[in-house]
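Let's start with one chain on its own, the form predicted on its own, as structure tokens.
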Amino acid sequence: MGIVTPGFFGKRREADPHLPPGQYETKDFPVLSAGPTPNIHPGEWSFSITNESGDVKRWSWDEFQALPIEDVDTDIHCVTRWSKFDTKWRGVSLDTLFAEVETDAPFTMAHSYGGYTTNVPLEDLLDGKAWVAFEFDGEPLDPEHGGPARLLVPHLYFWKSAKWVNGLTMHETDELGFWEVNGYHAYGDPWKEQRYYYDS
């Protein structure tokens, strides 16, 4: 598991309605990774969605940048108990991407440069719930935070927001990703404290 930056522990605010149970607020942006940070130039980056029939829809960086871009202001919550409020991102909604994909499969697996994977139900990526983000706080997304682009699924624990994302594959059943195989919860709702596989 990766190393965290200074500021990992923050101020506990139990009474704050924006803070899920067991979390601390931090003003910093701690860095946690399952492995080394890939160095992907935007010109080498692409994103694809592969449906259950094996059909692939792919976007290059330039094609991706030509899609409708949204500003996202949201709180994020890490399974290691830090929360960061009012984070500001820019990216492309998964609704926009899936408008070009034919699928009836209910589950996805996110794939990243470097081999990381995480599973997310399709319904948790649609209806304005998720983005592929490429800017944070008005700047291009740093590699240590998943640049050039990462998945952003802020209503789930942040390991579901896969860094260095390069694609989604559709599945008929809910298959487990990297951390899920290693004991983390299959879904990861911070408001239910679904940190580990045995949490309800």
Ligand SMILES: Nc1nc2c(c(=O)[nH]1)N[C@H]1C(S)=C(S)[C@@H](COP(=O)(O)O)O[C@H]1N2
Given for the second form:
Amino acid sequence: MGIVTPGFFGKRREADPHLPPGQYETKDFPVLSAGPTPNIHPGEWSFSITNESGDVKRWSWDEFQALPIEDVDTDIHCVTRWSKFDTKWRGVSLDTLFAEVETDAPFTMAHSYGGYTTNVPLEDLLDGKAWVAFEFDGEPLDPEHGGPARLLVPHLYFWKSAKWVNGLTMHETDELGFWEVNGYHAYGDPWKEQRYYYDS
Ligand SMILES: Nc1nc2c(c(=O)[nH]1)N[C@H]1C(S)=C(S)[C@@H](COP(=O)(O)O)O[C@H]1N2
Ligand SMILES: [Mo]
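Beyond the form predicted on its own, can we have the form predicted in complex with the ligand?
Every chain and every other molecule in the complex is listed next, the one we just looked at coming first.
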């Protein structure tokens, strides 16, 4: 053997372009819930958007099902470091919902049955970036994964995807939700590793 190109044999495999820094891939679908799973019958489920003036736009389950439904195939990234690739969901785009809402407020707070909250800027919910999802892998969404319906905001860490979601409120300033108050990052971009409040 003659000359060995430095760095050739020791070179690491190219990083998987699907995998944000500090994450590993799992084929499982772990359940992460801060409290008990609420039991919500679709007949009693509704979803509302309350704007900064207090006007409420509300959809019942049946009204919601009559909206245009989209298939979503996406990777998801949990702050506890698991990522799951090519997850398949069905739901209603937030673009469809916000088409019926008048607002100039730049921030939202998602609210769930059971009291969970999480803050997301409005622009992160629009332009095909977020859904209210009610099917996973061709089946109604399992209650432990947020059924009857959950928020799906896959470009942010998965704690932003509020399970058992029942509405959004609009805000002029960025309030903090449940995990954000408890030390998680206000925004939560997995590609920038914005895990905790002190991550830039
Ligand atoms: N209502 C509610 N939504 C929630 C949570 C929660 O505790 N309550 N946990 C969040 C966190 S930290 C993660 S990682 C994902 C987990 O979703 P999964 O249990 O379907 O994997 O849900 C998010 N949405
Ligand atoms: Mo999480």
